[in-house]
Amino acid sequence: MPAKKTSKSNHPPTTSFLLEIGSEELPWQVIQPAMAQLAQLMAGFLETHRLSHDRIRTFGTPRRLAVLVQGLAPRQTPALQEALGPSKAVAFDAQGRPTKAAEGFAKSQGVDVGELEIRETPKGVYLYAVKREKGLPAATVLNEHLPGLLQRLTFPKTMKWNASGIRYPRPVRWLVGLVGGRGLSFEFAGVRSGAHTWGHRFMSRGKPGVTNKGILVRRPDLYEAALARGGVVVDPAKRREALAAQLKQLARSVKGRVYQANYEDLLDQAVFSLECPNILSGTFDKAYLAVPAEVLIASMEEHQGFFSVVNRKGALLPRFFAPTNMNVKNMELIAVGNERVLAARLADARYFFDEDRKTKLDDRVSDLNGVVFHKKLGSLYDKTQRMINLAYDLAESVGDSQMIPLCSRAARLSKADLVTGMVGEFPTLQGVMGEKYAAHDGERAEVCQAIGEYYRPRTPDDAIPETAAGRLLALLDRLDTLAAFFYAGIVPSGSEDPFGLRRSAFGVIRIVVEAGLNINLARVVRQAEQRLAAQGVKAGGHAGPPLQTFLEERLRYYGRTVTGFREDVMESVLGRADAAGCDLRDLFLRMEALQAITSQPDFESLIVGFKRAHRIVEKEAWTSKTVEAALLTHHTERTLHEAVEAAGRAVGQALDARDYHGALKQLIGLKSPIDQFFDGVLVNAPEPDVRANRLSLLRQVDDLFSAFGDLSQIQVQGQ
């Protein structure tokens, strides 16, 4: 029986492409961003050069960045280029012979005159030059243009190491370029591309397929397998999976768990610091557990990149898990070496801890005179004094004068740990060590806790301080910083914010909103500026927004990113913000209430009616609000007037009580009276006194709505 014929696929054949840049060890922090950048550049490159493809994958280890393109077309997509030339009347003479205009156009386009096409266009009959390009082989395009693509990679820090002048984070040592089974031939950074890569510096020795020329990559799709033979796991996702599994297994074996607060950061560091992902377990002397756990964890993290281990209750165990780039038979020797290094680090930490406690925090405050806060803003001692004085103002602003002694004491001690040996060695322990040392000195528990938590929130996801004293101290620190820099004319510009003022302002927003603090920040900032002037800080002019506007814009950012408020809702509230108060929580509550009511069925039609009233009084520039009851000749006028009077009283009471949901419900109740008014009467009545009375009534409506915010900014369908 004859074999059944199979139909040929309609899909054109494809190939794959591999590019690898091998170098000396890259800093682990640059690898992941570089992979993302390489994928983006490659996608744009292939599109620009008409090379269709399927999936783009990127790889990265300390010694290499690589990109693998699957389903690559072997040739460029054909292109059709058309160019408009002169009109037919100009291109040919009376006998139909080509003129110099036609000949010049044909020459400029690289075609013969006889190949020019004559076409009808809306403007008349014109000549066209049509060129059809079949497309070059992918290998040809890549050989020519890949060096330019690689030069577009950017890094925070780069270096030059040879006569090529190319900048890269570390010297480039080899290049791999393959299209299918064919090696490319191009040069970058003085290195010629080939088909050989290099495996692990030690683990690849003596392995099959590894020669003194490296490891031959026969085809792009065999790249991962080739490097695996050389001891390299080139895919970061697989390294992450392997490390996470080993950590989980090791933790289970010691009846503990990996400390989670820095887990993801340390895992990222390990993934991009290793080519052969492995974790080993080690121990340290239990005597070091007398040092605060935060110190031990910081020492293991910052000096060694070690994972800390805790028991089921969260207490630190005298163990650590260390990432290592090796997998050999005698791993115990490596573990012993790590234990010896860590012991020296922990001994240093214990020394700092013991020595620091010999001097009280209060006695260290004067040492802050020697630490510059900013050259225009004095020392950290000057900042501390401002914070102490501002504590009185802030505590009174929140209506809790009983907090003044706690806050002023916490403010005095808050920066003192910056001149301790421990914080000098581990800057991330600011506040943490202040709390420990304050407790050792016998300070009140509320003062100690405030010092320990006032740096929060450190990140957008971090919690705000838990205690009232901690929240006020956190506000003191941030508001003094913001007021000082703005007073001196040092404000963020564009994306530049070297002093983290946006982060400080965002912290202020989160604390006042999430802790429910209604504070007249404009008053507090004015008092902060007075303290600055009293210290002799010179005011500097700046072209940026005032601090109040800056804070309101950070509130807008918070509303957009955290709570998902509509832009028009936020604009409505911020457009009528009280310049004398700057109560950020009050503004937030108004936004929250307005956002909630926008989903009610009658809201949009209410806004339509209000906007009509608003536009009329705005156009007329009408300011009078006096309504004569005797001139209300139509029942819809009387109904609206009575409704506005009643709603005005209710809205006023609701606003005084910060019941913004209740205030908006009162406004919703005006929908029908407003609609009936516009249906029942003509505002521009022929009688001048009636017209004036109706305009005054609409002015009352406009003022009533404006008491909540600039509701004319609300967007509705059709407007």
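What we label the rigid core is the largest C-alpha set whose atoms superpose within 1.5 Å from one form to the other. Just so we're clear, the structure is a prediction, and the values are computed from it rather than from any experiment. Positions refer to the first chain, counted from 1. Compared with the form predicted together with its partner chain:
- Shown in the overlay between the two forms, fitted on the rigid core, is a CA shift at P74 of 2 Å or greater.
- Relative to the superposed rigid core, the position of the CA of L116 differs between the two forms by 2 Å or more.
- With a cut-off of 2 Å and the rigid core superposed, G680 has a Cα displacement that falls short of the cut-off between the two forms.
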Given for the second form:
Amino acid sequence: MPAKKTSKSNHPPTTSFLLEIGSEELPWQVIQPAMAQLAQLMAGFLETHRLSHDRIRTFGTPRRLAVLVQGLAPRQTPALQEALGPSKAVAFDAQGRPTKAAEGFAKSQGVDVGELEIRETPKGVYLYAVKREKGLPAATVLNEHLPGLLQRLTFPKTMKWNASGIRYPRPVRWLVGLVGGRGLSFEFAGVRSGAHTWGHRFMSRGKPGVTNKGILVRRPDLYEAALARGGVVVDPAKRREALAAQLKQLARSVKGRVYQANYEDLLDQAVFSLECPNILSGTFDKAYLAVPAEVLIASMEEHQGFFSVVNRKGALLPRFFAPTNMNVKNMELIAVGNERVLAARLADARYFFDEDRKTKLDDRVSDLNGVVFHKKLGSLYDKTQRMINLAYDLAESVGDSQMIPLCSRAARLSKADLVTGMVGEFPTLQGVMGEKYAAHDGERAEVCQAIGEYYRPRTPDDAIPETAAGRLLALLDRLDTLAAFFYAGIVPSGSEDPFGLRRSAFGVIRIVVEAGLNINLARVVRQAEQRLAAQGVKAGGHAGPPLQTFLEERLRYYGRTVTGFREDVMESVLGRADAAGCDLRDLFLRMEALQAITSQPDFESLIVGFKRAHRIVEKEAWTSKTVEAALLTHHTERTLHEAVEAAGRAVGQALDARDYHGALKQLIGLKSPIDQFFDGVLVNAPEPDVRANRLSLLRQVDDLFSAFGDLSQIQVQGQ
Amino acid sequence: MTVQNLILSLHQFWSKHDCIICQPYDLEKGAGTFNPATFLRALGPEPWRAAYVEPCRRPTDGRYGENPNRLQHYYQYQVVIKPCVDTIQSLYLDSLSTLGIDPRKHDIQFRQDDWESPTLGAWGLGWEVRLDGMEITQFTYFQEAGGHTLDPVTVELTYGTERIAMYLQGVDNVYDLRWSDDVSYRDLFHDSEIQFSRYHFEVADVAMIRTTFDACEAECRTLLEKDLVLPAYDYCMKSSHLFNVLDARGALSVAERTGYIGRVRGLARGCADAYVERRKSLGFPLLAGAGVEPGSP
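Can you swap the form predicted on its own for the form predicted together with its partner chain?
Below is the entire complex, every chain and molecule, led by the chain shown above.
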């Protein structure tokens, strides 16, 4: 990105430039990214073409993308190109006439031989070709190159519509190109640029300055104002501001507030779906409030893009705020229409709610046979059966046998809401409806709640389930999914993760870490594999070690992005993770303790000392740990030996108690003895038995440190 | 405005804008797109402008006449224009005005809704048009059909006839619509909804339909080999409808469903290939009046 270039007094006065691409209605999601792209492309374009400028602003509505460049130089900056040629000695013969070498060089540079300059350089006297390129007028450059720039805009989905063969998300219908007060003349997608734009589809007609040719933009900096006359707020930030203010005010007027959960997404959708931002307030029949609020909200948000309103206590009000693209005196007609549409939607939702409750969730479980989980992994019924079995193993792993009946029941019912009419209509209500229907069927409260929350965390910011049963069910579901895909050999690679396995694994990490669950996942995964085999699923890969590595990688990602652990801290712990078990929470606690101690003043020098010991032991491949007290001749040896023995016991106890802070504190205590040892004695003593004894002592030190993790991975400054 | 007047107004409007007023095709189909006047005519270089009412059958949407908004049989009003014209959006809006919908008093929005038909091997980009929040029209620029990239591009407008009529008449129940001044939608179609819902959900003979599907599929293939693409396409349409009946009857597992869709798509592709070949062998007759040479951009 080029830096902003400000023109100083010795430059001619600057101008401004406007480009608008008018089209049929773009999908709202593409507008913001396209604006960013346009700004970036334009900056690069101006840089490449030596057109200095100040601010670049972009605008966008469903019917237009625009870019306004302020402080544009009216001409390109002149360019000076210098090319080094042959040396003077080679370029001229004895008579001082140019040789073939000089002529060849001049020709290759497109200049006359006579124009070549002779310059003294540190390496000798050489010929130079110097070309001064006069800057072209900005308008000339833009006319020639804008079509190419426009073709470089990329979108997720594009179409063709005419013989130009140009691809764009929807047909391009007009183009505005202006430099200062003058229209550009270029063609793109079969459309010629001009100085006229179009206002709001319906509200600009008959407004002053609006003709059957559209609205004349007299100067680039009058663009926003011209469109404002045509009923269009072209700056998305202003539309957002207007909508937000209106929503707030409308909510206040009914003593409520706008429901917040998906507020930002809905607002984005409204901002980029409208040219004239306006909110309509409407109501629906209070009788629908008997349907769960989640369902009503989903009906309003997902189908209609409406905002919902809650009272101060958070209860849903029988109202909605609908974004509309019209602002006319009589909004009644539009309001009535929207109310009728919503009423039909809510009637549908109530119908599903009533119908669904006629069948118990338990009776729907067998219908899951008809829903494929994955073609290699059976149906959702098969998955449910595996989850029920896994519930026993997992509840046992956390040592809470009370959980077994709750978890296995919740597991049995967990997927049954997927075959209800409501979830068929609103997939986002999975879990939510399961909880409601389970409660209606008279299931235990813990079971209902577990079903209601086991999809959490749905996003990286979402909270984990609150109840113990909910957490276990959430783990069951994800661990079965992970084990199953790994078992079948379907694993994420690169950016490809079609089944969201990274997200599932991240959910596992968050739950075990944030809920503090110590579980031997390796064991649970082994059991999951056995269930898969028992169901006749074909093994295409392995769940065990690769899945363990996969989970550890996600833990590393968690440490990096959530807790901000140092990479070397994580490597020390994860590089040494137990292959037989996989207690992710334990690994997390170790990393946490190690991270905490890195900030202690003695830590770095401790590690320097330890690494010295470690390197010596490693180089010698020393295996003996037998230290003979009689051979400890120097007092620093004896001090270290005593310190290691004492710390050894204490570290062992602390590690057993998972008191990793305590264990590391013990190690810190070894700093002085280690340093003094290296100051006091030479390990390579001339007497072989003394040398051997010292090596064994260092081996003890190394072992003691290694009991915690591979601390040799820790990076020390200056090392 | 009665339903029949609505249809007549649209006929008049699109006839005035150089569309042939076609009649519905005499086979069952799930959408107006299946009519050869859309699916086949969208293929190849020949220009085409047509408008027609199409009765559509969606067996799974049957509700025994009890749901005020859902029907297993209803009418689409279909407009297809190839090559698509630059002013198509305003033409469409004008057609609404002739129905008495003044765009300056309502909120009409073009909301992204990309269309795809897995059975026809077709897709396009476009919108659902919303009138005060209600979806009234599907608006699509076809990009591909029967596996063929379309050039020139056909634009398709599919009006939800009943939806628009309900809006205009201010009724909340489709059966309360006035078809004519003194005959209601209920009078005409309520019993048919009950009977066909029962048939599709409870009675249809699954074994017979499966056999018939196989026979239609085989016949389509045979006819394609004999260079009889139009009769072949009839059997493709019949297969598609029979699949819809099996689906509504709950006779298909997920895997089977995918299999059937693939089989219909195979037929549709075969027909598309054969149709383009056939028109080519005839010298693309409709190009003659269009002043366009085949193969020109």
